[in-house]
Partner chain sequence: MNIVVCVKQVPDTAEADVRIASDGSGIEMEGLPLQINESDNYALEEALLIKEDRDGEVTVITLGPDSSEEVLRMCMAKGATEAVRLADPAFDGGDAWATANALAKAIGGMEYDLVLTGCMASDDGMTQVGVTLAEMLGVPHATYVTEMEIGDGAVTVGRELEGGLLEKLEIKLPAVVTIQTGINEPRYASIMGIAKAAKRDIDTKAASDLGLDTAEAGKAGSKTTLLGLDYPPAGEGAEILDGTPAEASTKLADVLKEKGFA
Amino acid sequence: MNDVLVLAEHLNGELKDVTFEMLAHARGVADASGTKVAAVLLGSGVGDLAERLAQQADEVLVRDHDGFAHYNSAVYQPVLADVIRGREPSVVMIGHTAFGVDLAPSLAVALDAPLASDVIDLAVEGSDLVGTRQTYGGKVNERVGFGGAAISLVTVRPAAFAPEEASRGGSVVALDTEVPDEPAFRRFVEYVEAAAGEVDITKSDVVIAIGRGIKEEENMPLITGLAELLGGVVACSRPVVDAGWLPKDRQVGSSGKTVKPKLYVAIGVSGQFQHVAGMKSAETIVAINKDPKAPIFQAAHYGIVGDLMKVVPALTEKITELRA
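Could we see that chain alone as a structure, in the form predicted alone?
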């Protein structure tokens, strides 16, 4: 097996979390197969980002050019294709983000290489590369092979892997690959930031999530009081959004947001796979549900079986007492 190549994704001068997640897993794959990890960074004025990546990879391949001031797959793709052909890595990892979903298919076609999208695991078994992805809305995990291809591509689901600190001390190599002009049919116009909600649940260290077990909107103060006590934010599963009790930007799950807080408390959340997909990377998960067979207990580190209308007030009282 040859090296593992990771495409670094960045925006507004910051590396995206998925980049560090991919690099952490890539190091494990490379170490297991006796190969190396290389990161590819395309951008304009990205010297500082390259130095950060050097701690996470054995080598950082950088093409610093004004043509990469803004992302455009029509500019990225031919440059990446040239780099990949020259390096011949066994696998190229790209984030399964708006950026990656746009870029990876055309890149795979240009390289005549197989592509597995939205993978949640990647491993080397013997001499074969094997990916794992979910189908039927997450109900089934499928293992996919790449037919012995010399170069394979995968897009990696954000939060599928945990980022890890590293001190790889890799070298930074400047590339001189030709950068094409932005084509007339596809030009960058402007970057529009999504409208921010009242709170950003992805940035909080403590998330208190509620599900249909809350029963009615009049019970919401019970949850907001606990969240304020813990210095956290209130999030929810889809039924709460559908009921109009919380806005869409508070929804956690495959059709909502992915969160990775230090503490995630799921209250009255059944724990269907769509919801768990958005919070399974939390450091500590506590579940409160009156149904002992609720799927959420399979994802939780700690569980309380009981009526949330009794458990939450008791929990709030005890935390207040400890704080005092």
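Complement to the form predicted alone: the form predicted in complex with the partner chain:
A lone chain is what you will see next.
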């Protein structure tokens, strides 16, 4: 096997957590196959990020260029394809993020390489790579092989692996791969920050989150009541925002807010990874869900399997009693 190549992802001068998570796991894969870990970093003015990556990787390949001031897959893709063709790594790891999802499949076509997306594990079995991914909302795991391809691509689910501290002092190699101009067919316009709402869910010690299990907007008072009692704020999963029951700034998860409250109560939330990504670091997580197999119970510390329409009123009553 050849190297494991990790594509570093960064925004506004900061490396994303998923980069370190991938580097940590890449180390295991490299050790198992007696190869090395290389990171590739494309950006503009990213010298210090390269140093940071060198603590984890054996080698950091950097292309520092104005053309990478913001992400554009149409610019990234040809450069990366060149780098990969030159290095011939056995596997390229890219974060399963808005960035990776936009980039990886087109890179796979350019390289004529297999891609397993959203893997939660990547292992070496004999001389073969095997990826594990979740299907059917986390109810079934799928093991995927790459048909013995010379170069394989994976996108890696954020938070699937734990990052590791290291001080490897890998080498930093500046690349001079040609960077094309931003093409007219895909032009970056701007980043727009979500408007701040009246409640900042990231500031509260107690967050009560509801999911699609709430079924109807009319059931919301049940949750607001509990939140008031516990001195918390009401947050939610994405479908609740899609339905227009709560504003977008209440959404917890990968495309919403990340919260780290002391107490997080997930009610009628199934616990898809995009949601869990935003609340997994809460100190105490409680889940209330009808489905004993809901993945949220894997993320929670305490769980009640039951109908929220019954459990929430009962809980509200018990807490009121305790208070009295």
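Numbering follows the first chain given and starts at 1. C-alpha atoms forming the largest set that superposes within 1.5 Å between two forms make up the rigid core. These figures come from a predicted structure and were not determined experimentally.
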Verify the C-alpha shift of Gly43 between the two forms: is it 2 Å or more after superposing the core? no
